[in-house]
Structures are given as structure tokens and as C-alpha cells.
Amino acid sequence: MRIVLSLILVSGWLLASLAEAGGIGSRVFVVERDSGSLAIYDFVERELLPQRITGLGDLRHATMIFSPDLRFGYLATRNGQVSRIDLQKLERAGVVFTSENSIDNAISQDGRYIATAEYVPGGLTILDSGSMQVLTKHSATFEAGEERVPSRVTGVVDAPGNRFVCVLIEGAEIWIVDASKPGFPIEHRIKTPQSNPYDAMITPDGRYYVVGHIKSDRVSLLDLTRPGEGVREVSLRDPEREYERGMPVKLPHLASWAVAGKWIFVPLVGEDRLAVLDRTSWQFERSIPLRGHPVYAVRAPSEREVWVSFSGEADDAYVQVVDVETLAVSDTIRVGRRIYHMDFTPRGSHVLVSANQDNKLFLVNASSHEIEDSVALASPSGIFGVWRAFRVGL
């Protein structure tokens, strides 16, 4: 009697926690701006989870992190506020400020720390992911004269080698830190041959880290296999095209950036294209003629399209298909108003996109393009998925 009340007591216990612990991968965490709040949508079950994570902070330009075992989730918001999210409870476990003003966070590869990137009073902040103490703050500083001046730190990313790189915005340079070293040594300080970086990116395969610049039209490429050879500059520009304008303003940022098959495509501001590049060269391919300005560009798991979201009232409600092989627009999909952000699920089936200005976030059929599902959230803007933790540079 005994024994069959002990296994039931262990049956139940095993339940109850496969309950708790079933429907992590399928949660969709979407930052709802104006309200400081994140909202949980399950893309399986089509439905939107009644909590709410509130209290998070100013949501601008907010980034969520996930630790490989998928226990907690962090969130850098823009008034310096990391907060950890228990992913079972969908609670908030603990919270850091680690400055005035940040504006993106990274996870080393090893799930152990957390690296943020300071705007004031300029720096990268290393966290331990598990206390939530800070460890480290390297300040960020360059020569202006006579005297040493802050600079706004952007762009941190995970690297291999459990490394975290960033960019610093006044002081033109690139960082790598190691995480696998006591006291996190900056290991390799390389200078951008332009002014002004703004953003930056690594790709899929985290071997090259992609720097944008303000008021131009080139970026700076450093391979992470060699930092020692240096930057160099690659080219947006279209031989074939002639400008009317000088040089943009600046590029989105370059989390935008699709890497698909062979190709890089480049939202570009103020143009209606997208730039192709080759993934080999880094050499400019071609340019795709699209119905706006483009924002973001994704890429679906299979890499065989690119989804693209636009800006300006008459284009932001839609989306563009690029089809990877013939580099080619193949539809165009009526959303919602002002698309904010967009990412397909794992295995590229659906894509979430949120739109702003009608408070919504969809569920669209990647193979069909059919809507086949939307719920009511009050300003969404990022869509932040759970295998963002199985993913190099988030």
C-alpha cells in the first residue's frame, strides 16, 4: 500500500512539474512599449497568456536574452534596467541597473555572464547571470585633445570562444572581451577607419562582426578568426544606380541584416532596395527593387526567402517575400500598420509580426501567407522567441 502510494505521490510530483516546465519553446515574449510590460503569446496553442510582466522600464529599442537552459530570460531596457525573467513562473527574479542609458545585452556562450552595452556614461557592464551582482565595468573613454572624453558603447554580441564584442560610438572602436578570463581583459582594441559607428552585427556563423557608420555609405568588417589583420571596408553602393542624394543618414540597425544562402541583404534607408551582397567576397551583387523603404530583413530557417518590412504610411503595413534563389521579389502580404518587428518560429512554419499602430500581434503562414491568427496588445514592438537562446550573437 505503501509503495502504490508512493508512486503515486512520485506520478504526481513528475506531472506537476512537466506541467510547469511544458510550453517554454513555444512562448513568445512581445515588449509592449508604452506600458513598460511584456506580454506572453504560445504560437501552438493560439493563445495569449493572461500575465503580464510589468514594471520593466523604459521599453525603447529593449532587448531579451535567453540562458541556454532555457531557465531565465533578461531584459535591457533603455533606462539601464536589466531585469531576469523566470521563464516557468513568468515572473520577474531579480533586477540590476547597471547605468543611466544601455542599449543592448549579450549572454556569453557559456550561459554564465551577461554583457551590456552603456550609452552614460559609456561602457560595457558584465553581470553575473546567476547573482545578478555585477563584475566588471569597463569604462569607455578616447583621447579628444588633451583629455580623455566617454564614449556611448553599442552593438555587444556573443562571440565563440565565450568572447562579447562591441563597438564604442564617439571612440570609433572595436572591442573583444574575453569571458573565459578573470577580469574579462578587452583582448584586442581595433580602430574603425571611419568615424561615427553606430551599430553593429555578427553573422550566423559568428565569424564576422559588421560595423555601420553614421553618414555613410560603407561599413567596417572585421573577421573574428583574424582580428590582428584589422577592418575593412565593404561597399553599398550600386555601380548602376545614380544618386540624387549624398550619403544616407544611416543604415537600420544592422540586426536587420539577412544572411540567406550565399547572400547578405542590407536594408537601406531612404532607398527602395535592398542591397545583395556576396557571403564569400563581401563584394556588392546586385540591388532587389522593393515597394518602399525597407526596415528589417529575415531570413526563414530554410534560407530560401526573406521577409521584409517596410516604413512610411503608404508601405509600413506591408510585407515583401524575396525569393533567396532568383533574388527576386515573390509576393507582397498585407499585415498591419506599422510593423515594429517580425520573426519566424524555429522551424520556419509561421512568422509573428507585431504592428504598432493597430495593436497587434499576427500569426502568419510562412508557406500559405495567410494571417491565421492575431491578438490585441497595446503598442507591440519586439517579439522576442525562446530559441533566440540556441542562436550565436543573441
Given for the second form:
There are 2 protein chains.
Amino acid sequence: MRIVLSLILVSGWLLASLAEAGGIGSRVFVVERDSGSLAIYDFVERELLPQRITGLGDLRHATMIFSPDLRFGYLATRNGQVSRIDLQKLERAGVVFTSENSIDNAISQDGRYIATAEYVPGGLTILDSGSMQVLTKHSATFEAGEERVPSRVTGVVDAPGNRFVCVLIEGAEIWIVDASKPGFPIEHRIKTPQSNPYDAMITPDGRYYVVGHIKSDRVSLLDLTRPGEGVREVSLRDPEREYERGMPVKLPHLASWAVAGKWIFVPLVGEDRLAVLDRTSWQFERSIPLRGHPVYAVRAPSEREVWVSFSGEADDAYVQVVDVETLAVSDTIRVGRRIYHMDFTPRGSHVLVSANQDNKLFLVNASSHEIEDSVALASPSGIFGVWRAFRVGL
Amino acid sequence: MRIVLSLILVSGWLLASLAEAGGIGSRVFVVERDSGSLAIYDFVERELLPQRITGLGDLRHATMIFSPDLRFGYLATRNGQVSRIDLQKLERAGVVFTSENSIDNAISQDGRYIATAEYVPGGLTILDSGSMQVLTKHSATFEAGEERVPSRVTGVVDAPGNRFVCVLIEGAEIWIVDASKPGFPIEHRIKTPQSNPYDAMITPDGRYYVVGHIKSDRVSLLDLTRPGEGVREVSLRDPEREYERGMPVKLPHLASWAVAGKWIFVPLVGEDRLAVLDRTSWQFERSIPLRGHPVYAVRAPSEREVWVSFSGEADDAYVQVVDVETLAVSDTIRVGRRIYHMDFTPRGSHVLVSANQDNKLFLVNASSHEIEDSVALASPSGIFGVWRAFRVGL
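Cool, the form predicted on its own is there; where's the form predicted in complex with a further copy of the same chain?
Whole complex next, starting from this chain.
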């Protein structure tokens, strides 16, 4: 009897410790912007982990990338601080300040190097992902009259062939950096036809680098398989819409584009529509009318739907679901106020949504559109899962 | 001096233990067929780990799937044995025998259930992925004259909506099982127009279930978003080629199809060509001539290339690279004799290749096509990385 009881107790303890252990695959790191910390939510266990990772700096526009071996995440912040997070221990494992003011980071395909794009001083810094030491700093400058002055750098991504790609804002120049060669040479410097690039993205297949320009309805497109052919311009303007003469088409945030099926979906901030481009030709196909001004378009892993979030108090609690086959809105879902970020779980069963004003993270069933779970967080923003390690450009 | 030396020693020890620690993201499990064991290779560290996981059963046609939280892998074998592998400890953590003879397994999108397809006794078994207990057995039978006799089951995959899909060989019937409902009901039973299905696959977007039939040049296609519309037949026959009357078109192994760009690439075993179908219409587009009889076509994550392996002594050491844009062979690479399996690393920088007769695993640079590393293994076969947890149908 005593033996049986002990066995039951031991089994119970084993099961409990197994459940507590969880696993790194289903945990997402959620930026709590105001407190400069990361919360951790497990979408399989459906629970918020008790710990916070704190002291991470200014987390406006923070991005987190993951090493290919899934040992570490690297969080880049606006104040130049790069923090390394141990994915097993869920604690900080190294910090380095690369600049006074930075934006975006990327990890090389071989996992050995981190690149951070910097505003002040303008440039690209390459870190050793193991030692967290700065290896190289490429200063970014451009000609202003007779002197060279610093340029801000943004939109850094990893690209096939162990490359980094970034763009100089004032310099109006795309850089392709080879992370496999000593000194990390800038192997291509490609001028963009328009001035003032402000953000960029790479398509999920790693082929095209797309650069947005301030006050322009045209983006610059670089085919990374043929960098020598230079940049081509692509229009986001709907020829069937009338524009006020000289009206600036407002800024799409480039990470918000969704590539799905035969199409590219572009939320045009300040307009109540989603532009649809042909994925192969990059020609404008049509506009999809929306309930408000779109911010993010996120593709489902099936590429059969794109989920869109909005700006403005009247709309920012809602998500609209766009059907990729019919190119029409198939559903409108109220989730929570001021939605800042959305991401699908890797096999597409659910969508994680942060609602900044409601201080909540939601788990939405991607088929039924029901909210299946929510947890309280302080000023939640970006949501980052470890599967990003396995995708190009994230 | 002594303090400095101690610090150096401690740092050295820390670095060494860090390197030893490795991470689960870049480790692949490689089946060693003859010894019924799994070897583990880390493609970031470029080393074979010293341990083996042994006693895993009959590993002909073994498949390994991974839980969404990345705590466990599950290996299904031909002798009905399902072994659970702890991905951190790299040791067996549970075993169950579901049948006398099985093939293929799948994990539900929520990670709670494992389904195994069985030959003897014919059926589909559902396991609890946590307790490793059998929850449900769906016996598969079909009408033979006046009695019902058992049917073998194969081609089990996970599908969107927390479903499992499989096909009955003698029963010639596709089953869609709802893994979210008590008892795991078979919600659809769909007859295939032809008899003797022998294998199946799901497209990477989770939309189509494709069933191959013995001695047929047509496959059955089920649109999982419209199962009520039933099965449609798709021809793999090249209208420009002459076939001997009644010549059986030999069996394509369905897991060997590659979906890339606008196309689906189908290796037709016993022919020296790759059939190309349109990804949207499923119409036959053309044949690509190859150096021998293809076995596997594997797409690069960029979807810009498909790598093809071959059967037969004259060809089985080679891989041919097919360009998805030009639909032509762009390179032929000699890797090692009797290539059994290939897989790209998740961001596409390298290809892992097992050469069974040479008893080696190779790491091939996907850009330069150089062999950058190789390790000795005994009778290596299937190669399984944890990123499979994040993809539909694997």
C-alpha cells in the first residue's frame, strides 16, 4: 500500500514537473514597452510564465531575432542596447551598447554574426553572436555639398548567401554586406532613384529587398539575385482613384507587407484600403476597401488569408480578414483596443494579438475567430516566437 | 597573477561548456537503419554528437515528427513502435507499440495527439502525446463480397483545423479525422475513383491531399477546404511522350514531390524525367529531362531551386539542381553513393544529404555546391530537424 502510494506521489510529481518544464517552441516573447521588459506566454500551455526579463532599454520599435541553434534571442532597442536572452533559462545572458540610437537587427544565416542598423552615429555594427563583442563598424556617410556627413541606417535584414542588407536614409543607398568574408565587406552600394528611404523589408523567399521612400507612392525594388541590375521602381498608386494634386501618400511601414498566394498586400497608412500587387510582376492589381486605415497585414501560413490591423480609435480594436482567393474581406473581428502586433502560430491554428490600450495579449482561433485565451500584460507590443530563427529576413 | 589565471581558466571552462551545450535548433536526427538507432548531427557546430539513441525498432521508412513546444520528437517505425525522444536530454522518454506493422505518423496542430497509420491490424491509432497512452483505435475495413475485411492505412498527415487525414489502401477511401472532438470522429469518408492507393501527401500550404495509386499515371486530389466536393483526378502523363500500350507508370513516392514557385515537381520513379504541374490548376506543364530515375525532389526554402536524388548505381551518388524559373537542370553534384534523403537547413544555406552506401552524412553549401563537412554514420537514411514542428504536414 505504501509502495503504491509512493508510486502515485512520484508519478504525480513527475507529471507536474513535466508540465512546469514547458518547451521553448511554443513560447512567445512579448515586449512590455513602458517597463522595458519582456513577458513570456506559452500558447500550448496557455499560460503566462511568472518571470519577466527586465532592464532591456527603450523598447519602442524593438525587434527580436533568434539564433539558428535556438539557444539565444537577441533584442535590439531604440537606445542602442542589444540584449541576449537565454531561451532555456529565460534570463539575460549578455548586453552590449552598439550606438546611441539604433533600429532593427538581423542574424546571419550561419548564426555567427548580428548586424544592427543605427541612427546615431549612423552606420551598421557587426557583433559576434557568441562573445557579444563588436567586430566591425561601417560608418554611413553621404556627400552634402563638399563634405561628407553621417547618414542614418535602417531596414537591416539577413539575406541568402550569408549576407546582410540595409539602407542609408540620408545617403539613399542600399548596402549588401558579405558576412562570410573577413572585415564584412560592403560588396554592393546601390543608389536608390528617389531620396529619403525610411524603411525596408525582404520578401519571405529572400529574393527582393523593398525600400519605402518618404512622401512617395513608389517603392524601390532590388532583385538580390541580380544586384548588378540595380533598382526598379514600383508604384502603389491605384490608377482608378483620384488623388489630390500633390497629396502625399503616407508611409507604409515595410514590415507590414504580406506576401501570400500570387499577391503582395500593402497597407497604405492614411488610406482605407489595402493595395494588391502581383507577386511576380510587381504590377498594381487592385485595391481592397477596408473599415479604416490599415497598419499591419500578416499572412496566414496557409497563405489563404491575410489579417489586417488598423490605426485610429474607431478601428484599432478590430482585425479584418482578407481572403487571398477572392481578394475581399471575409470577416471583421473585435479583439482589443489599440492592436500593435499580430502573429500566427507556426502551423496557423491561432493568431496572437497584443492590444496595447487594453493591456492584454489575446489568443484567437484562426478558424472560428473566437478568442480562446487572454492574459494581462503592461503596455504590450511586439510578439516574437522562436520559429523566426527558421525564416529568412526575420 | 593567480586571480587573472583563475579568471582565464574559469572563462575557458565557461566557453567550453557553452560550446558543449549546443542548442536544439541546429541538431538533426539521422536514422541509422541497420542498427535501429538515431545519430545526432549539429550543422552549426558541424559535429556529430557522441551519443546514440538506440533500441528504436525497425527503421525502414521511419518518420519523425516534433511537438510544437519542441520538448519531444516522436519516431514511428515499421514494427508498430512509437518512441518519444526528449530533445533536451537526447534520450528516449517513452515507448508504445500501437500495432504489429505501421507506417507514418503525424502530430495534431495543438500538439496533444499523435496519429499512426497501420498496416496490421489495419487502422488509425490516436495516442496522447503527453501520457503516450492509446486513446482511440479506428479499425479500417472494406467490403469484399459479403464480408468486411481489414484494410491497411497509410499517408497520415496533420491538416489545418486540428485534423488528421489518411487513406485506406484496400478500402480506397480517404478519412478526415477531427482531433478536437471527443472520440476523434471520422468526419469525412471519401472514396477515391481508382483502387489501390499506396501513399499520400499534403501540400505545404495545407490545402490539398494528394493520393497516388498503384499502376496508375493519375493521382487523386482532395481540396481539404471543400471536402464535400470529392476527389478530382490529375494526370502525370506527358502527352508528348509515347508510352507502350499498357505499360505501368511506376510509383512516385508521394513525400518526394516538391511544391515551389508556380509549380509542383513530381519525380516519376522508373522514368528519366521530372514532371512539372501547375500549382494552381494542377495541369501537366512539361517534363524536365534528368540524368537518371529520380527518387526525391526537395525544394529550397527560397523556392528558387529543387534538388533531385536518383535510384540506380550509375546515378544514386548524384544530385541534380533544377532551376524553378527556367525549369532546366542548372548543376549536377556528386555527393556520395546511394543517397537516401536530403533536407535543406531552414533558411536554405545548406543541404544535408545521407549517402547510405558510403555511410556518410554530408553538409553541402547550397550556393557554391561545395561539400563543407561530412561525418561517418552507419547505414544513414532519414534526416529530421526540429523545424518540422513548425510546418504543416510534416
